[in-house]
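One chain follows as structure tokens, the form predicted on its own.
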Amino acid sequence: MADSPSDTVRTAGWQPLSRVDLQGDPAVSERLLEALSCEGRVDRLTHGFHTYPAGLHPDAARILLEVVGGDSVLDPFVGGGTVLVEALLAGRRAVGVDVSPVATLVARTRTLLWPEERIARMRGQGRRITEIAKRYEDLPRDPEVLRLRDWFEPHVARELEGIRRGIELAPPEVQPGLLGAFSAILVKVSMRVSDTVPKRSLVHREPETTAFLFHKKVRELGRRLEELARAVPEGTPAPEIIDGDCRAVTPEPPVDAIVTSPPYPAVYDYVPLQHLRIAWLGLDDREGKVREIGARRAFRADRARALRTWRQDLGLWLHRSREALNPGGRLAVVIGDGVAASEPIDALGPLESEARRAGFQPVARASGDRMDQGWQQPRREHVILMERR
């Protein structure tokens, strides 16, 4: 069976687990299984505001934060920021790292702890920008955006350009929220099938639809940020989000715990999935210049070489993670097996082996099979809890 795109959402649980295996401390492994079994969509607070490929289930993040304990937490593969949102709700100092500028933009948007006055100003700017976009007549001239002309109807491109120019003129203090709302609609108004399927689909959108969606998204973000501010315990610091490569970055000061879900081997090509946002948002495409961990295209090109490189990358980020942890700190990792050339790729064995070499000792594990609808075959997923020796 040939490899095919997958809409896998880590621990989303669209299919029930089977062939469950528990190891280590019985009480802890049962909690890990609870995290692995979380299912259904979650749309509370800022969860669900912005799509991001293969996001950790919010309830799984909450459970794992309870398991690892501590007053501070790091997610070295922050993605869309799910762990950081749940850490804020638990009143913890949170740090996130990601090489993708889209990931850090989304994570920052979803963890904005703004007062009501600033949220109101963002809404006001959103209305103003929407009116600009409705009347905007010029097509974008940016070379990177022009290369994407086949992905957008001309009137959609004009409205997007009006939104982009309007955000540039907005007060800097509200631009992060406006950019997050802009990013959230870019794929929706394009001719791309979805965030995880980079294929074109001819879809017509009526004039002013793009401007309306932006206005709607700004209002939605405002509501969600108000709810988030009310839910976060008073005195909780805003998270620190670092644009960087977790194989080379060690956040300071150290944290008490790490909760993360690194890329599954050979499941996604994260860099190509974000090409529309990289161009329209004018982001630094550093992720295109850094070797992507576990990229599907690398396994298709040379499976044996990709496996060796992926294992080396495991060792690198695990060593950095140990350096970022206080003595006795805990590391919880959610990871799943991959498929390349129709052959399964074991993720558990290499992860456990490299973790021991990096200075971690196992505490407990939960594993189970879940049907992956992209490949139409089971994918084995794991939650592993380790402690720094």
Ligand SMILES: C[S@@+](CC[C@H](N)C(=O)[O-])C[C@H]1O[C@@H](n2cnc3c(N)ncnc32)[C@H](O)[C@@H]1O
The other form holds:
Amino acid sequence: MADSPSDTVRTAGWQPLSRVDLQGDPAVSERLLEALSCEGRVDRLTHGFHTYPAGLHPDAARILLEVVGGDSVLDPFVGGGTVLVEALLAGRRAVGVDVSPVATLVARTRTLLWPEERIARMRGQGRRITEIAKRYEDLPRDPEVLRLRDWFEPHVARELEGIRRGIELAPPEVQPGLLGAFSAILVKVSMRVSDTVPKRSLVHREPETTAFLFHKKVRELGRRLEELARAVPEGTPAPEIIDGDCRAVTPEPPVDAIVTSPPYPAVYDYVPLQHLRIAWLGLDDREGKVREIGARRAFRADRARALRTWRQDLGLWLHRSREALNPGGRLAVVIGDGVAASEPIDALGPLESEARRAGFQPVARASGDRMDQGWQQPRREHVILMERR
Ligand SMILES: C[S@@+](CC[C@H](N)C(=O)[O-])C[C@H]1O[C@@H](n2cnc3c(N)ncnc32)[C@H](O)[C@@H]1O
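Write the structure block of the form predicted in complex with this ligand for the protein whose form predicted on its own appears above.
Complete assembly follows, chain above in first position.
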């Protein structure tokens, strides 16, 4: 790949991306830079529904889908499903995999292609459940939920229990949407600071506002799903979303392209971050806790060992990705460097060499530094495009 000059670029949200480095096909690397430069909150269609950490920018997903081409796409680290939503909008067959049951729940919620009547039935159930939840008197009895009593005021826990019971009694065909709305409010009504900050802050919620918030979320989801259904070309198949470890899953039939953003090394613990939702939604995260790759906790426990494992994992998912691709298929990866024990972790070098070993050849790349607000330091991020040999 040929070098091109480094520069500072103003991104869409006017956040400077510095030390820009473009490699390979110049026209393609410019498009990758465009994807890397996307900034700012996007709330269109279902993208803004439900928080999910480290979501890919929807415009970046759209650009990368254009760059990789093809009629079908896989995201092996699907997270909240950003790539799938954009793939649906482009009329493509879309497959997603994630080891976190909350990720697949969010991705499923954001990609529900429901007819209007079903959305209306979901709204009706939302109203009914809200009325039950406002007056619900029983505290949860489930031991997993009881363990969380420090995170919720008692009246909030009662209202949540009412919502949970109400969803159980709703017709199964609308439960996925109701569960997505329930999940969307869980951290907000708790004392947890945010999805990614696991600290407690003592906040008070007025009685009945938890039930009202649920109702508001159901209506919001209904509106967003109607917009999504109108925007997706007719005949686009519903996405396939698989709960599992992408190192062990190969979608059938193979896909034309992969667009993905794997965990940056040592940045998040995606599965444990969701412990409130796991308990309230009755999900099973045991596999996810063991199979999650690049987890921050592994680097904290033993940096050298975690680095070796992370590199092996790169090789494993890249091999699996190659198997999932049709000949000539393209893979676009968005990844950033990590930091553990105050030492930076280079993501690019290992990714490129493991990709070559797995049978990919590089096409183009764009890299740049972006200020990480949480970390208060610049983080180097990369978009890499490769082709199956
Ligand atoms: C950076 S996030 C993906 C975000 C996604 N692009 C979005 O827009 O929401 C990385 C995801 O990788 C998932 N993950 C970690 N290890 C995995 C594995 N072994 N197999 C599948 N998914 C995994 C995490 O649960 C997390 O959801």
